[in-house]
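Single chain ahead, written as structure tokens, the form predicted alone.
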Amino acid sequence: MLDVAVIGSGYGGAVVAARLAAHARVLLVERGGWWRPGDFPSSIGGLARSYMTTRNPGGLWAMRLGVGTGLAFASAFGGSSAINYGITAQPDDHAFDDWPLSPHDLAPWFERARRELGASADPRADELADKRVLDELEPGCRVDLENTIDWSRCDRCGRCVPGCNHGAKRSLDRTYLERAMREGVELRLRTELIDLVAVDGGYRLHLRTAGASEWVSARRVVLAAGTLGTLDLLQRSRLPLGPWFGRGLSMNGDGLAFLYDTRRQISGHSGAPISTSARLRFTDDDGRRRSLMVMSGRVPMAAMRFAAAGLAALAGVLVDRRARRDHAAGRWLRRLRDLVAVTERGALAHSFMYKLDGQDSSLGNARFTSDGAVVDWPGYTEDPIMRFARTRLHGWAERIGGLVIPDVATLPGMRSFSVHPLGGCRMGLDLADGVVDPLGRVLDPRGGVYPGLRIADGSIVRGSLGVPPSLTIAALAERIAADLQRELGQAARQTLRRAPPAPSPSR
């Protein structure tokens, strides 16, 4: 019997795996493949192609549509870090203000997750015009991020997502995956759990690859398959649960949005990492303090051409008052430079694009369908979040002129996206409050917990970050691996107590 088996290798699971392989047998099961440089879809057409559907199960990504919202995930060796943008960003301190932990409980493991993370500055992020600019729109307010990237090896083609086939990016198979390799874990890739079933003494966990299918038997399981992920096998697994299971979503305050052609030349030409960003903090109605990072995003640089002509054509559509005190002449000549070529004298180097995450409401809900779980929240546009958002992106535009393309929740027919779907198995004192402890212990509604059952993923993050949460996720599973690794200890030890004598040797 398996001594632990971790379902996911992203940020909860890798962490997991990689403190606990030297000192058990520990099974890491995840259901994507191992997406290594080279492999990774370079144009719009190769992204189309990697989408996972029933057909293509060793898709790289996919989405999911809830009423008002919509959810992308990656299913990949080392979980979302494949594709992302590798910012590693910390809470300010009141988003944990209605936690069971406190900042100061969370800030060794906050310190042990970022030296293993390895993140670091962009040393050219000074070459880039959007610092000077975000100084001069939110002074005192820029703070510049740190990536999981290898500097020395990044071209800043802008292809961080959706992955890096140069090798620049520090995903988690170079840092925690590769030392859970090193320590001994037992690995099944293209591998998904289906079922899980409560045995005395431990777990049945029902294991699918290519077709064919196995029973295997663990002590103790974490679940750290995502927020979808861990959702869907909780509900398959059938085991009651507290009141709080699907409840309390949020999508971390995430929003794309664009200010075009304004009167500054920044870095839309530019396809370099995510660098850069202003850590805006407001206080709600409710007198709730909230933060809203709003980062500088970048166009990939194998996109440009597609989102120049894209946002022209917005512009064209979109109406903005505020906008129109720039000389349309030069507006438009800026706009049909980049239809010819995306150079510094277009419209689009003049253009911020916004990538926002932020303190939500956590008011979604899921919704299991055939496929899975889907978030509904159909007031997200609404937003105490949303709202200090728009009016401060339009507060921008009327001091650097450009027009104000919001997010595309706001356009007819379209939803919110987000990529940091957080909470339904959010952590609280007791059920009344939660459906984990705040070591990750699944709460039992008889009473206690589940013996040997965890969950150490984006699913038991309480309420929104404010920042993307990676580094969040990675903090609360460092310190449940070290709980988890204190009990495996304290589990040998009794075994060794009960083991009988040994006999003496004959002369």
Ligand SMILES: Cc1cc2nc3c(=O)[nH]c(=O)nc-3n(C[C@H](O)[C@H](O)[C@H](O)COP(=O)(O)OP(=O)(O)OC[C@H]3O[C@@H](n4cnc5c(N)ncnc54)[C@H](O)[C@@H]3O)c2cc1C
Second form
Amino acid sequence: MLDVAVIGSGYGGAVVAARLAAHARVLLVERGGWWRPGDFPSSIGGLARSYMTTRNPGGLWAMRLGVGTGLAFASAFGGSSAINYGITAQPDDHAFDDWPLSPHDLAPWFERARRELGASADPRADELADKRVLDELEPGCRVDLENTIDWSRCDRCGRCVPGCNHGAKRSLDRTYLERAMREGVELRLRTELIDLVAVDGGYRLHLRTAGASEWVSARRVVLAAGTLGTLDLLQRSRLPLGPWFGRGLSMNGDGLAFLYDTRRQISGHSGAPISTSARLRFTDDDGRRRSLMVMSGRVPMAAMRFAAAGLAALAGVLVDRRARRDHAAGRWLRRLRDLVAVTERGALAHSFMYKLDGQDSSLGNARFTSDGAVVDWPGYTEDPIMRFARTRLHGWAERIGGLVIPDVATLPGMRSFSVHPLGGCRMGLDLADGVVDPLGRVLDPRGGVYPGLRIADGSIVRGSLGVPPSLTIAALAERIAADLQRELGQAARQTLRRAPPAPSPSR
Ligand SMILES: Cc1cc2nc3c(=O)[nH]c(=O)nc-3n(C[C@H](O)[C@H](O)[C@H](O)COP(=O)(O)OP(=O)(O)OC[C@H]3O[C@@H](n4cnc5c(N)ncnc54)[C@H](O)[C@@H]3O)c2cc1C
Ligand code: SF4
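If the one shown is the form predicted alone, what is the structure of the form predicted in complex with the ligand?
Complete assembly follows, chain above in first position.
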């Protein structure tokens, strides 16, 4: 019997596997494959072909569409670290205001995770025009970011999403998972956990690899299948759970906005990872302090730039009545130029694409469909964080011109997309407050906790963080892993005490 089975190899699962592998027999189960530099899609066609479906279970990424929301995530060794921007940021202290853990409790775990992830600031960030523009628009609010990127190998192609083909990104397979493998973790890739059943002394796990099924047993299970994956697994397990299960989900204030064709040359489309931001804070009408991080986004890859140019020009034609009335033919020429080729002279070079991360009100609810959990939140675009972002963006447009597309979700046929779904199994003091306790142990409505069952991924994050969440998930997992290590040590000592005394050599 295994000591620990860890399900999922994203920021939660990778940390737990790395910290426990040296102390126990640990199996790491991951549905996705190992995507290495050179394997990642580099065209729209490649992106479409790598979409995960039932007919393409080895796909790299997928989306789930709910009412008012769309969520994107990866299925890969390393979870979404395979396709993310590698931004590593710690939330403001007030993000933890209603948590059962204080920023002080979490400080050493943040430090530990930060060290292992090895993020650093872009040494060439000063060359980016968007820094100057952010300084002009939000004086004193700019904060440069740290990314899990080996800058000496980064050729600034701007294709971190959907995956670095240059070997520059320090995704989890090069940090925590490398450590887990060194420490002897048993690895099962392209293997999906279908179901788990509680039995005496542990759990039976139903695994499926390339259509073949098998059952394994483990004394402890750590669910780290990502927010939606863990919701799916718990729903399938039919284990009774508290009233917060599937409730209080956050989009982490995720949004995508454009300030199109301004008076400043920004070159926002040029290929560099997202390395700078403005961190804004405000108090909402209910007296709650909230943060909004505005990052100058990047259009992911060459082919997408053309699509973005087309979209932006279309939006300009459809929406920008003011431009239609006031602007000279030269301005339109600039816009149309992008449709042929994106250059420094085009409208896109005068545009900002904003990636927003903020503290939303965490009012999403999970709905379970035949494809798995989706999140419904019809009023997301009117959440205080989105309204604040819109006001700010319009203020910027007053100063440097440009057409505001405040949230792509407001364009016809679009919805709010998030790559940071959080919650659904939130951490709390008791059942009236959450689904897991502050050590990730799953609370049993019949009393106590389910022995040996923990969750260590984005689903336990208690509401929005206002910054990209990977570092927080890793820090929480570090804390959970340390407690598991202590528990494994205790179990080993008890086994030794129960064992019959070793025969003495003289007998
Ligand atoms: C495009 C994109 C860009 C992002 N950019 C950033 C960024 O720059 N900075 C940042 O902090 N965050 C970023 N994020 C978000 C961040 O990557 C996620 O919040 C984080 O990866 C979540 O970690 P996790 O451990 O909860 O789950 P995940 O990383 O989602 O990992 C879960 C893993 O579990 C596996 N799994 C699911 N179900 C099963 C099953 N039944 N059996 C076996 N395995 C299973 C999945 O295949 C997946 O690999 C981004 C995300 C995306 C998609
Ligand atoms: S900009 Fe290009 S080379 Fe640099 S980390 Fe991103 S994908 Fe890799």
